[in-house]
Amino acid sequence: MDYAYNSTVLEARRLLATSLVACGFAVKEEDVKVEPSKTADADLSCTVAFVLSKKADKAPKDIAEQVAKKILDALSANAQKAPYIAKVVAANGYVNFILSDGFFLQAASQAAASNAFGSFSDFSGKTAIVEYSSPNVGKPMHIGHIRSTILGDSVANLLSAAGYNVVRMNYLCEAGAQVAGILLAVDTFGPERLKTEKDVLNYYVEITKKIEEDPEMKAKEQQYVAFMENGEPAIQKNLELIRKLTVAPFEVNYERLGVNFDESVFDSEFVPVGKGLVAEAEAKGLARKDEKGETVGLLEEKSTLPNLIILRSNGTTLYSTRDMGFAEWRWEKYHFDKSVIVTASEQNTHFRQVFKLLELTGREWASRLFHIGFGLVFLEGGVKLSSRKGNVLLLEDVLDDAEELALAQIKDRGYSSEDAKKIAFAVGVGSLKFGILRVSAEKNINFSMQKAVSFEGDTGAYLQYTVVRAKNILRKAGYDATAPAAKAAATVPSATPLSKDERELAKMIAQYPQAVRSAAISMAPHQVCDYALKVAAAFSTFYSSSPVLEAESEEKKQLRLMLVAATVSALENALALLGIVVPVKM
């Protein structure tokens, strides 16, 4: 869809760009930026002129004031050139463009009438593989696996909006030292304590205790890793046992989180894959076996990357030659465009040399896997999780408290036991994926529930209600929000006059395709949560000043309606790429 906001941003770039090269400046246009502008006073603005000032050895200011002047003289020879600039100033340096009321009320109508309003098409026909939440088996699912798991889902959800057909995928990890621990302790404790998910941790924790104090049993654990990779029946029955108890509790997760996958897979499948990539590396000579018998991927003569080992002096394998295997099948399946894991930062420097070694053997296509690193989740306090110590804020119990705590802030609204849940439900996990969502991935995060699920500040609750509180308005109005907005926006003058805030609503909402557009070729959600916050903001001051059922005339009453209309669309569609649904009620 040819968005108003985005039409005027090309229209704006070709006038800088034109207007440079007509004052003598040697520019490219798509070397010309023109973003929101951070001011009020302007609604788009571009820093070229300081880009050119030193080549130019001119001040940013003269160069601004002369290429406004230039855009300005070729409007004047032409008032339809760019319909929705009404004004062109230098300020400072910045040459900053001044939008038509014409623009924001066709912005806005835009947005009201949109289902899917901000999803662009620059991609169609690309391929995306996106690879998140990785739980490991043997193990339940803690909090620290939410962040992996809400974001991967947006980032999948920001892409698809762009076009891509985006292929969700579980990698679950169970060919390690983690779960063989763990076979080690049923063979050591017996299977009979282990019912549940919990069981298994305990027995994890356990076991891990046992292997810290007794050389002998670190050996076993290692032992156990291969006859896992050798496919002994006995180790094969009690890992059936395991992923029983584990699998299918994430399942129950993922359903409560509204996160689906197109594909699972077990990393024990690229086992053999793997170790062919390390045969053809030693063939190669990008790889060889060390002093200790360890193979190793000699990044260090090739990169500025540390080597990295590949295979184990048993012959086992390791997460980097698995790593390795799961992206070579990717490719074969998919000839993906683009491949993205979402894991924790902690292994930023392991998936760069995965993709490396990659490269080095001649994969071409390793130039299109991309990993997006995110920071850790503390409790409270700062204390970071740890399975092996049993410090472990289960997901479980989180969703389970996210819902109490919503319910405990609706109890008293006069609800039905039946419509509080819901909304607790909606309220409590949209709230907590907000709460984690908004923190940029690199950051970390000192999760409190208390902060995440509350009703006040900037949260998901506060922009979910946004939503119900517009929808109620349009509501008493009679105002269908699912028809067409072309024929409610047609009962607005284009030549309405627009109020300040209503001007700023409008201007926030216009923006949106572009703060899409920006959060998936960046793959940063935060960037929506931000947006959609200031949305939020400038409907409540909107909502304040400017009286929509009792507007002072009809043409501002359905002025308002649409703006309304625009504002519900803008945040629902904010909130469906984070994954956030909208209660009925609140």
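Just so we're clear, the structure is a prediction, and the values are computed from it rather than from any experiment. Numbering follows the first chain given and starts at 1. Rigid core (definition): largest C-alpha set, two forms, superposition within 1.5 Å. What changes on going to the form predicted in complex with arginine:
Core-aligned CA deviation for Ala26 between these two forms: 2 Å or greater. With the core superposed, Glu197 shows a C-alpha displacement of at least 2 Å between these two forms.
With the core held fixed, Asn472 shows a CA shift below 2 Å between these two forms.
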Contents of the next structure:
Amino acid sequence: MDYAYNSTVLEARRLLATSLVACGFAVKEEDVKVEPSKTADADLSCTVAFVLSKKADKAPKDIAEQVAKKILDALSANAQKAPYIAKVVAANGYVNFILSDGFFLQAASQAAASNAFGSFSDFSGKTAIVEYSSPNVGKPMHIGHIRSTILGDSVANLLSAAGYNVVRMNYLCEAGAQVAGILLAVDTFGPERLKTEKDVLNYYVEITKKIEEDPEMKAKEQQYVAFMENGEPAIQKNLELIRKLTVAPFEVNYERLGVNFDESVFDSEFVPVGKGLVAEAEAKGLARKDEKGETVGLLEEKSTLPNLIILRSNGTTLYSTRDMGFAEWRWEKYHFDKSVIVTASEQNTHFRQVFKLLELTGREWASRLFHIGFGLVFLEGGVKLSSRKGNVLLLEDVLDDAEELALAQIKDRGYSSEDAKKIAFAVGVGSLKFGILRVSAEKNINFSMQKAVSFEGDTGAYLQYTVVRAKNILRKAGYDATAPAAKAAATVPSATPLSKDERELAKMIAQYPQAVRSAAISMAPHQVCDYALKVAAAFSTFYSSSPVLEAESEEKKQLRLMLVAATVSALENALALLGIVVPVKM
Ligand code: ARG
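Could you give the coordinates for the form predicted in complex with arginine, as opposed to the form predicted alone above?
Whole complex next, starting from this chain.
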């Protein structure tokens, strides 16, 4: 038996449904909803009596009481049927379940003993593509790309925990006037001064000035846009150089964030496929040239979405054209079950339009396309804007700041400077990630780095610290803190009654699989953050009331050690889903 909430919820639901039927109510099992209780006096709760009340013309209270009694009768007739249920009570129309201590003990020791606790395989054999980060060639990565990188990476982790075979993809955008201008600049000024990404930006600034002053240069720039569109061989060498120079600092960022991609693609690769789709849409009467000569996808006729321009009057492609082509390419290559793109929410409408147009052109896989749009990030005080690189907020500056602040917190703890650096690195990145992930995607973030790296409060640093502290306890008890779990779990007598704080902690841990499942299905890492904070809070309460190494009896000591190990397991797994590494000491 799987001693986690998921299966218990299902068991409780089955019991409820059979009892309801036995009481004469016509219900289907799948219509009975059992959820973790919101009140402290129960563990699971069900509102079915309210749902049935109207039809049955009976008060919810009466239905709940009748059903609770039926379940109790069934259980007392066969106590082995549901050993995990201690009590069933009707309370003001709710049917509440109180689970047994044994259930929580087993759930926690299962957590303690398993390395992959919380992973589930519902989606194994399926493929999900997650596209995130996706910065622009010729420009530095900005804070929006950082949110995309951190969020996308965690979504990919969650889908992977759900069993998906995940392809992590980076879509590097280069098609368009900016890179065309830089290419023109290289041909105009020569490539000699082009050594770093900074030079690329300088070339762009210089050529923009020239283009503004000189109409002939303006015309030339247009020509270069066409060169890029057509994949003109003459520009290829310089394009490679520009790509190389701008992608290098992206790589540095990914390295620092601990993010890896399986595949990186350039948007200009999808010009031909995109154009093909435009032609197809036109042929199918789904797109038409307007009076300005632009080709417009006719969404207004078929949906509530505005029309979408999919080709310029001179026949060159747009962001929309390439996104259509890119989607088609992904489908052809992967036949994905799910394909997710993570960008700023400014692009919400763009993606709804692109997906709709693909659907209208008969791509039935369009229903497998998803877009996660996220809000803005505001960094309050503390972080300086880079003067070296223009007035943009750069990841390296944000992380430098985070590390500096983290270092200040541990400087009196007697670490060697090498250790201190390692800790500050893990805490700096972890805090940034947690600060970004704990806010649900669609919301804006007001971010204070100072607060984010604090060891107290709802921060990533606090969670890392909780794990380190818990591991220290295990170490002091003589367990190898890297593999304490199985040993700790093996020694717990299952009849041990639990105190309130022990029970609360075990209960939080038992909910881990459910938390991961829900977060994965809704692709919402903030749910994992909320969950991890709750575990840490329960641990903190438990730890201040329940001595572990100095426990009143050997039995209690083993039980608490198991709970500590289970906490480590749940928290470390949760943090891993967020892309956060726990330092060895802190
Ligand atoms: N490069 C774009 C930007 O910086 C994001 C690309 C997102 N992905 C996509 N398939 N359009 O806004």
